[in-house]
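Only one chain comes next, encoded as structure tokens, the form predicted on its own.
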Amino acid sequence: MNNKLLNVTNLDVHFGPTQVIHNVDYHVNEGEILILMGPNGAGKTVLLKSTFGLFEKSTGTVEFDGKVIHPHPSSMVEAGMSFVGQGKRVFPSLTIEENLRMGAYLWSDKKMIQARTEELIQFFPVLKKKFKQIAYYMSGGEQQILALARGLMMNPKLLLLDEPSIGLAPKIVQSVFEKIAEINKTFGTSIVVVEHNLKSLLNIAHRGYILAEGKMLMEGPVEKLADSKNLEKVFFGEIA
């Protein structure tokens, strides 16, 4: 049986007087790729950000790596969690090397930072090739790879990815998903992905949840969810 790396229970999230996440439970096992699915407005991104501590008006219990932890970005990073947001989030005026070093801002050991940087540019050859280039001049796909690499700098146990394919050409999307699968296999990193482009991601994910209107509707292996008529019904708004 897989061990739970992350276990979230009874999560409620409010935007002002409006409740957007309703008593949600979900977990992530060690070494798995988990996908959060649902139509626009289902609460997927809110759930991901709340787990990382980006929303203050949330209640519930978050247990990570065997310890109950109060979600806050700095405490989650220290505990071994990393978040990569939407939209190729890089520092455009910095070089690839400088962007990567920003991902290890909690480390003070220069040798450790250098070793991790070398490991990641070997893993992502495009970054090695353009190591001294300003990020602004990279293609959209290259910037997304850089964002992924920066999120991996501190060797997190859990990587949270919010819409990694957004704004990318179809051919680039496929290569990004392949790299996500490779990250999981090479580093043993558990990964949670919020993604609208399900076709390719369902081929690499192990398990998933379906959300609608801030509530969990289903969970299970991706084969079960992909074959379920409930997935189609959710995206066409036929059930809630």
Given for the second form:
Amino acid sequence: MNNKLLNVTNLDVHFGPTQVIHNVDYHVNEGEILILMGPNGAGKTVLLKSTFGLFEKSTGTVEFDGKVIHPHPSSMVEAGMSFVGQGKRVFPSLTIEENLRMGAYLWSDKKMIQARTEELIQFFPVLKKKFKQIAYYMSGGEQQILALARGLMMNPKLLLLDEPSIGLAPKIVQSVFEKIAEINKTFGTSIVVVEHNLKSLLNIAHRGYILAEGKMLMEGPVEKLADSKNLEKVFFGEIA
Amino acid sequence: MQILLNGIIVGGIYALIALGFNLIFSSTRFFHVLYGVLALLGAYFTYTFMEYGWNFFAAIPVAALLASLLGVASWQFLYKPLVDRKASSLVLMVTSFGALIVVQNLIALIWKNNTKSISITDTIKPAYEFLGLNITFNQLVILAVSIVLMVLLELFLKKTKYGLAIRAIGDNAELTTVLGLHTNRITLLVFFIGTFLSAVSASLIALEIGARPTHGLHYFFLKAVIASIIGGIGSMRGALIGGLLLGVVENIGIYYLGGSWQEVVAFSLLTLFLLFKPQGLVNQMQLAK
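With the form predicted on its own already on screen, would you show the form predicted together with the partner chain?
After this comes the whole thing, all chains and molecules, with the earlier chain placed first.
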């Protein structure tokens, strides 16, 4: 169980002359849900994006599934990693079916894509009834579900989620998080979640890190991190 | 009815030009001004091949292919280095405009300033009569080629994997990168197809009005922009409708006001749309937000 699926060491990221990530180490074990916490501007999203290759790292190594990879989105996707970003999550003028197909663009076997699509719409029944409609007409929560499903199309080993709750109503957030836990159980996918909507995630995450000002402050099981004293210190800036 | 038919035939070409322009615009989000003169270059290539005795129908695809390669090169060697340095769309447009002026003058140097005309056959064929409407052989060719290309484009975009990727990039380019696509290859393909369509349309228009060095900016680029804005920029269906509408309205204008009013009519239509329906007839862009 405790095999490291992803191991990131000594990661530095610069934006021009400014260093935004300072010598960060973190890892993801196989089969776990990991949460990255921290106040606004802590560098959580940057950390996630530079792991996936959406931002160029300055130094550091990213080891995934036993191999050192230079992060670039297409090589990461090929290696079995999948990234679901925040904000614009879907292709609004494509149908749900086409959105899903885009998630398996690197696959060329039509039967495989077909089978996987069927499997996922069984898993996410919301997608079934609007299957041939364009994604523009979906609600925010449904779009997030579609983005999750698209991220799972190639059956990735690791799913990176950047603020999956952003812009969603609290009630829907809860159901999205339940789905995330269910994905982890059903497909055995390891998941990294960047989130500041902490409470709803604490029930489903196994382990977490706290980041502030681009530095890793604390690591441990969620219970320890959720200890209100620790969180207070970070969010009100005492440790950083 | 005759005016309507003429309008639809011209509109079909405008639609083709606008389709190519829109295809490129929606995946790169900047005004590729050079587009107009690359299209024109296609017409000049067709002219040159025909001077060497080639058949019109053989000359057109080869000429369009050459123009398309230049279109592809313009992305790879002109725009992409700028995009990689995070240049704004304004910078790209100015660059494009500069390149247009260079190419336009090169055309004038090579082919001189006078109008070069192209005709399919040596003799002028009488017009066909069909349900009381006159249609010339040239017009028939224009109509047929436009329809065939549009159907092919529609099938390509709707039915193939690359078509899906092109539509996806137009929707949300960032997301396609996240999904592991090599977006640059898709963009190159877009430039190829877009320029191909425009070069074919330019050769077709040259059948009717000939080719002059200034047609690139004044004719092809502006028509593409007007038709795209009327139809709804970023939308393929919009470009089609916008092109047809522009053609029909222009021809009605020519009939009632005279040929010298063609541009006035086109720009009045554009102004009306910008004032009252700036998002165009099919507003894809708002959909994408």
